[in-house]
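What follows is a single chain, given as structure tokens, in the form predicted alone.
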Amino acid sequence: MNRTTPCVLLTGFDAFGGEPVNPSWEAVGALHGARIAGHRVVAAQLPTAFGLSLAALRRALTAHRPALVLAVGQAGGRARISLERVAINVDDARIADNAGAQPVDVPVVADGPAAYFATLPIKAMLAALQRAGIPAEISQSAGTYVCNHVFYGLMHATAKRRGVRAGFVHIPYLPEQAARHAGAPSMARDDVVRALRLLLRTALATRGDARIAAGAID
């Protein structure tokens, strides 16, 4: 593929917490090499580890110089695609990460701002998913684990890169994971891949957020 073609960076995580897979990487990896709205898609796997994840993210940003970045993570227990609005400057881990670290009340970036908002058109993206019949919502919290760590670090890094827009999406368990968690909601991999394609296409086509009709947002 032509390396001069503008790039979109998708990131997912490796498995953690005893799970055999991470749905974020299963879906993101499936889109590596795709072409969406004139952009080539590059997928990068991040370790589910504080610090190490941001080092891997920074390497990917430097190597690929993307115009747009969408980070994706697993949110077991959620039933919908969750478009995250805000990243906060705190690591507070309920369980240890894959490197054994378990920070408590530690800033992601020392002396960084308290929070960053996603710079993607999340309301337009939500409306696109809902029109396609894909369960989706806007979320006001990405938690305080590695997902939020990456989200905050991503927004901090791209704040210094002119023209780069970025955000974070949480996705449910895959059906095979949900079978291990009685009653947990899930979403098929192909549906998540379809949702990610639509999210990228909408974000690339929408510079500012669209006006959304009343009732379109849960």
Given for the second form:
Amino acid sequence: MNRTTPCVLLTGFDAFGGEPVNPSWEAVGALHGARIAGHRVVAAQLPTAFGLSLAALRRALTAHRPALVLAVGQAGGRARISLERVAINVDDARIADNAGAQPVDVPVVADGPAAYFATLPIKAMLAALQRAGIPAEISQSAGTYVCNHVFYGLMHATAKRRGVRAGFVHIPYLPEQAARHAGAPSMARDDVVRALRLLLRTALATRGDARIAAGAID
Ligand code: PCA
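Alright, leaving the form predicted alone aside, put up the form predicted together with pyroglutamic acid (PCA).
Following is the full complex, with the preceding chain placed first.
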């Protein structure tokens, strides 16, 4: 594979909130160097820190010039792969980030639009996961912590880069994390990796989106 092969950027986060690992990086890192639908996959780790995360993302965008970006984060407590529909222009942190920052009611981008929609075909991607028997859903909120911050910053950055499509996916805890949180749902790393491969393959193959009511696919 040479440098002219088009590239897909996958990002995951480092561990935060007292967890030993972040499942997003465990899964995303496993796909670094993979080839999917004629694209090479580059995996980049972002710090779970408001200030540093978008700087790291911008460096990766400039270095790799991806055709498509899928950012991935942990959503402890969720049982399914969540395809995020919308990023909102607010940081409102319940806990401090890994650098000790805890912004409350601060815009991600001063004077930026209130929200951006993902530019990936999330309904077609949802259908692909459902067909493969992987629990999945459309989510209407990525929260107001570092994941939404990165999602919003990603959409803001790619809004100006013609032809670059981007979105965000939240994933459940890994089984070993769920054991520390009584009753919390989880998903095995291999299933998440399989899901990410399917999501990328579907996104790269689909222009526009399938018009399927989200509830109809459950
Ligand atoms: N999840 C957090 C930030 C990093 C991560 O993996 C979130 O949902 O905001």
